[in-house]
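Take a look at this one chain, the form predicted on its own, written out in structure tokens.
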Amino acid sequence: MPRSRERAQVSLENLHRIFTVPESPDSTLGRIDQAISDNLAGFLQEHIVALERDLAEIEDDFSQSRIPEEPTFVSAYTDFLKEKVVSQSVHTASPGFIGHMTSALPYFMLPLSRILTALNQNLVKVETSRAFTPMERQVLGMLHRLIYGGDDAFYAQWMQDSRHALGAFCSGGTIANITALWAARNRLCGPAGSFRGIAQEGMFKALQHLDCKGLAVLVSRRGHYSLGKAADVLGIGRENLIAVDTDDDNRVDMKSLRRHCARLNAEGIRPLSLVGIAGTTETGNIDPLDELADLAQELGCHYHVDAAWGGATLLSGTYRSLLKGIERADSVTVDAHKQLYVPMGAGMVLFKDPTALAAIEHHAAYILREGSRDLGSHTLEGSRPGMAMLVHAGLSIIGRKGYEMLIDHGIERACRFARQIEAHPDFELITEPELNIFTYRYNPAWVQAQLAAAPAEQAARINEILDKVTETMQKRQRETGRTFVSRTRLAPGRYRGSRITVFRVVMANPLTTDALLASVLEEQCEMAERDENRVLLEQIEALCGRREFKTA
């Protein structure tokens, strides 16, 4: 046998081994796998470094554009992964990581995720998913019942109905929101008379059929950016995604919303959907869902609620009433990878009407046949994993009462932290927690006194400098790596609508303690004493001493 042929044969045998024979527990991969399985938090704490490397330096580790020619050992690649990827990842499970909507996961999600990967089911069709298909339908039924409260007979009829689906699993809230508005668009512009529907004839002919100049989606300025993507993808146009002003509590202003609706009507533009938010991304506030339902009914348009963050609050008997009116929505988005504590990639959209998804149904001869139980016929995505298994596991193992406890503790911890900030002379609470998200900023007592008496021009300049202080502190805190808060920009009414930069905290990690939260403020106070912030605060002192800014 030629030497080159022999090498190729050996390589082929080794490649076969990759698919059939795992490396031994004593290998690098085996040891790492065991370490993660035994102590996930400890492994992450040990291998994710505290000191942040510059991103440009990290990019150098991934600068090679050629695909490697030769195979390598899995253990060798695992060493690379540990040194170059794990060590520079974000420790989202850390109880001090209170700046984003990503939290620690229940320990059982790791071994169950391995089973999910090993089974590698494809939920696009029953032929590649089998038991996963009825399991996904059951999870959708559970969430549908949580939101809409149907009776046993309703779910016996619809949950496993092969012709319909109570909702759709998606990779996240973005696809869920797009799916909701896609179904709404296709239902509004469905076949009628000689018009064969927007799916067949397109937007131009649909508008002619409806005798209008365009379609619009209306949502508060706190709406998620995914709605802009939906307006783009669905041909509605981003100009027709109407961002409505909010009140002092960051909820949609209903008077402003009605004015927009009147203007659109005068311009010949038809409302496709009103979108309510149950847990805004920046401040965690909830729109007046009942009032929005009344207006949607009055307008005769689709009513969608984006509850990607706050939907899990329905599991709490104590705080469920905050979402009163959500049961009147035509569709609702929920993200399981947020407050249901499932790994990334588990979003859902639920529809009140079990027949709603028929408006976007697609079939193909070799797959997604009419009358089959294939879930892919009702989803924007094609091939996708069986993430419903992990949601099913969470609902089964943690249970409603377990989730209730997690939700309640998160909201109550947020309230306690807000009171702690409010009592501190050198911090300013910007937004009150309605759920478990709120905002604040570092604002020394003497600066607060100056702002209270300052004319508009001076106040604006002081706030600009405080913005830089906040940005510097947040960046330093992130680089230090002990604790983390995110930041955003808001326009509080107390500052005449001027936008200011604030810290944003998310109280979702059940491992976060009150003592740790106190250390967050202590660390921020220490950072305020650093040279770069001292210089900025001295600028405020100098500004307030200027004659032209002194009040009468």
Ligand SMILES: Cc1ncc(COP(=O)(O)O)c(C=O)c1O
Contents of the next structure:
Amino acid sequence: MPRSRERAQVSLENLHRIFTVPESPDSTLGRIDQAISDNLAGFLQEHIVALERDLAEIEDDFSQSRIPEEPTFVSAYTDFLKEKVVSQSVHTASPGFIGHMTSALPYFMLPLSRILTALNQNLVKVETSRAFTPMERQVLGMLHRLIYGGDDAFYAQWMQDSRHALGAFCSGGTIANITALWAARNRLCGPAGSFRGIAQEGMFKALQHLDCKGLAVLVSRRGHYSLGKAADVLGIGRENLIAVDTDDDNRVDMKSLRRHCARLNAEGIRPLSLVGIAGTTETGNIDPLDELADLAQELGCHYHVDAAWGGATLLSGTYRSLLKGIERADSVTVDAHKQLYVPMGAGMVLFKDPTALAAIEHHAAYILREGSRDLGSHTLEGSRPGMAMLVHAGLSIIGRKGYEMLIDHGIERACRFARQIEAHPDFELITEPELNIFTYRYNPAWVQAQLAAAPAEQAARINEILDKVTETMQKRQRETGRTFVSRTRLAPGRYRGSRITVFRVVMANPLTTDALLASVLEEQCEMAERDENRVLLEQIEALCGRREFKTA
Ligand SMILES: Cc1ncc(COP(=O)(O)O)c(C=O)c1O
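Hand over the structure of the form predicted in complex with this ligand; the form predicted on its own is what we had up.
Now the complete complex, all chains and molecules, led by this one.
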């Protein structure tokens, strides 16, 4: 913690001052405030160190477990933040940071987010949020309309209806997915006859009531791990989250899905929900949403679409047809802190049926009284900030057409980068971009030729060595590079389903240029020339009995 040169005094007067009077604008805090407001990206570029400090070293700065006894000046604390936190943060807004789903934000998000802090509204109840409640309802209505395309009369009837909610606003895709399956579970196991419902009587009684041995959620192997948490907290059990095989394009294999459904049926396990993915986290692919809707209808089960990443694609007239069938889902997850370019902490789940959330409605005597307009009666979280205001700001300021441009450019940039990779003799494209995420690896043409001709065992050994190459290069680039890509493990069909390590790129930052993408490959080629990688490539050479090392 900071050591102030002059010690701050504890007095009631001083304590009152920190709730009312900011320090002078000339203070360090004032200057940082100004720098941040002027240009966050510039601020980070100036202050982020190029060389990563070891995380263990950074941990030493945070090793004290005692709460500081004495107060300190805000300016002193700000100096501490600047030196120990800001300088060691990750510059996610950098156009060269193309490894994760977190990217640059529109400049206006920062000053507008100060309004949230200044007003400190709590969306759990109208008594602490007033206008923020109808605003959140409007945002949910806008997203609902984007997905389900109801008419004016539908939204006039439901959007501000205090007894219902078209969806739930939450901190992100994880809570959105849990909320969707929570509502699905409570609807399937709702009160009937003498059974008072799973919410009252629990899973054991619910299964007895349904006369089955368990409930299952089915999703492709590419499903996000948040669904595992949902299966866990909802008492479904992680083993009953069925990971279905995918085709070569990372989309759920419908035949395999049907086989699982038949097996579960024979075992007395009831499908609670099918989950389709619109934008898989690792590869950006979209499941056959219409076919999944048909099957869910046949099975009579809930149909959820996890569009945390890809949902914003609906804003593009050019690409929205990729998500055809999403409008048949009972519930859809969309993360605003992904492709709606809102700061972290904004997710939504939308329900086709405006009465669906009644299944998880809860009340309390001091707030959330029955019939109140409180949004908290339909959410998993309790106290919540007014993040919907920033979604509202994005949708209003950028508009549908602005988002369309961002989405279209991201997808088209991803396609151009994929073509650059394909044309490059030292790289292998692993998955084609369907949206704006795809994967590739460093694999020089001569190794690719050896792999194509090698017997299975030798191919597996070569892939193991290439895995090490990918991992070493990715770590090195993260530590010293000017650009950043992430890595993951996939089992592409061309390698007979063996898992290999690949680079993963996410084209979401509008400031990323084609020239910069070319430099990502250049940087990776430079890294491949380093001793640690040459040694590995020589191992492949020895394995294949090839003498010449360099690529053609
Ligand atoms: C497809 C998908 N679903 C859900 C999530 C979870 O979202 P969050 O991290 O906002 O909880 C993610 C996050 O990457 C995702 O890609």
